[in-house]
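In the block that follows, a single chain appears as structure tokens, in the form predicted alone.
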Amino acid sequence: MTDERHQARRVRHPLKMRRLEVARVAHVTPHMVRVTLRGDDLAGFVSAAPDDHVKLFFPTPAGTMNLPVFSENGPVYADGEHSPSRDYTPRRYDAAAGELDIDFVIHGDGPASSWAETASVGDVLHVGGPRGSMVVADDFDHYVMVGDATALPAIGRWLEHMPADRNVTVLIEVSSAEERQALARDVTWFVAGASPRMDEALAALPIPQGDTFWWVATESKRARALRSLLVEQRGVDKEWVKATGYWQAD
């Protein structure tokens, strides 16, 4: 007889190119932006893992915009400059409300981050997918995160929606003290290149009692460095860890 505790479930949803509005804007912290967004184009909009991502498209250097059609073989672009396009997580979907929070890191160069800090009400964005979920067991007795600001906006969604008897820890680095925010849990914070250090925390936490998921959100380099240390030096079990690289050091 097959297991079927700890399974995780892909979804797939009807990829669409989404045309919303910017409704608010606000500082979550001194350069983290929230940017809500609305319009009809939301309806049918389904999310169902709070680490799914939605491809966002901004506008040239020149200012225009050149969009994908979605097709059996992927996107397809008429001649010219491509749009260029970044993966951000769903901070927040309320159908109810007609509206879709996407959190901006503001570091100060690239296409998502220099529109953000000047995204003003009214603008306008372009939003694709999310293409699918790959939801995880909610069977575990405990979980633990593992992230940097990029991957605040997924745990941030995972703590809201955790029952509250769900065990959990949570490992988060930000830039600056100043970078931390309020979440639904208690949280470990650390400062990037300040003692202690992240991953110096990860190798000596202790492993939790009972079956444990583990899910590591940081640079890829170091994402597929902190799956090495779990499962091969600390023996966790591979299908119960998901090390995913949110974005690349150059």
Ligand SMILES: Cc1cc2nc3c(=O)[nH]c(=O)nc-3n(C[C@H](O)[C@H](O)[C@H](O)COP(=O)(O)OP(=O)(O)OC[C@H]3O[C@@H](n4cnc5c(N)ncnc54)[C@H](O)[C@@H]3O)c2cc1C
Contents of the next structure:
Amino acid sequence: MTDERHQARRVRHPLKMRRLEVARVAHVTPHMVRVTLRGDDLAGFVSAAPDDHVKLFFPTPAGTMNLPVFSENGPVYADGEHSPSRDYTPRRYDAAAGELDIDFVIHGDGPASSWAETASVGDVLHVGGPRGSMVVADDFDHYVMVGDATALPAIGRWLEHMPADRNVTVLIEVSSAEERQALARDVTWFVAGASPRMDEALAALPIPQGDTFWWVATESKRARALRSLLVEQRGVDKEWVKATGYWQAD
Ligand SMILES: Cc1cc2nc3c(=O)[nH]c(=O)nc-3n(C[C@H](O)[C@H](O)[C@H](O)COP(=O)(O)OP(=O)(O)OC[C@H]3O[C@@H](n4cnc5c(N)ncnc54)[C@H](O)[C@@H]3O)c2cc1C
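Here we have the form predicted alone; I need the corresponding form predicted together with the named molecule.
The next block holds the full complex; its first chain is the one shown before.
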């Protein structure tokens, strides 16, 4: 039974395309690049939930940009190949400083990862959204967060803003020990392919006392499997699980 105390809140934002410039580039870890964006277009940027996403637009393989115009009927493009877009988390927005940080996992090929790997000060990035936010209630007794490196920006932001008296269990899998990063709360880290495995740890995790919200973000098939593990095998209320595929393995 869903308890009315724990209702998520949906917030809509005016959809806007912003043309921003890279102000700084820093390596958080060897394979996580933090790009700080600035620009007059940032005025009015709103991100109400730590797991919000913006759409980032990249050049086509021919090196051209063909950006959508947002209309009531959805995005409208000029003829020709569209600029590829990818979803990313607003890791930090500082309205006073006029800065937006995006943390990119450098995983190999792909318009987003390749762009971030070579990003330098002055480069332009087009950012659409966020279109809306689903704000998870902050009145659960316990939060369990599970993810891979792509989930780190959302988890990192969430932990920074969560009231200190909330109980949190965090399981994060990274590709190597060097990819662990400092976060606001204690985290149990896992290294992909090594023992112990994150999915087994989640399967064995004692169900916390009290009402618990479960948040999962990993590769898509894995996110579905983890959701099913929680809801079907462990009997967690499906209303209290948000499991999202953040990327798709080939
Ligand atoms: C709501 C949401 C928020 C997200 N926030 C972030 C974020 O803040 N930071 C972040 O880094 N990612 C984030 N992601 C994930 C990101 O959108 C995907 O990883 C995306 O596919 C990367 O695009 P690309 O152009 O680099 O690669 P693509 O062109 O999409 O894929 C190219 C190849 O790389 C593989 N691939 C893609 N991503 C990964 C990966 N992470 N690890 C290993 N192989 C991969 C694909 O299977 C494919 O073979 C988020 C996704 C969602 C849905």
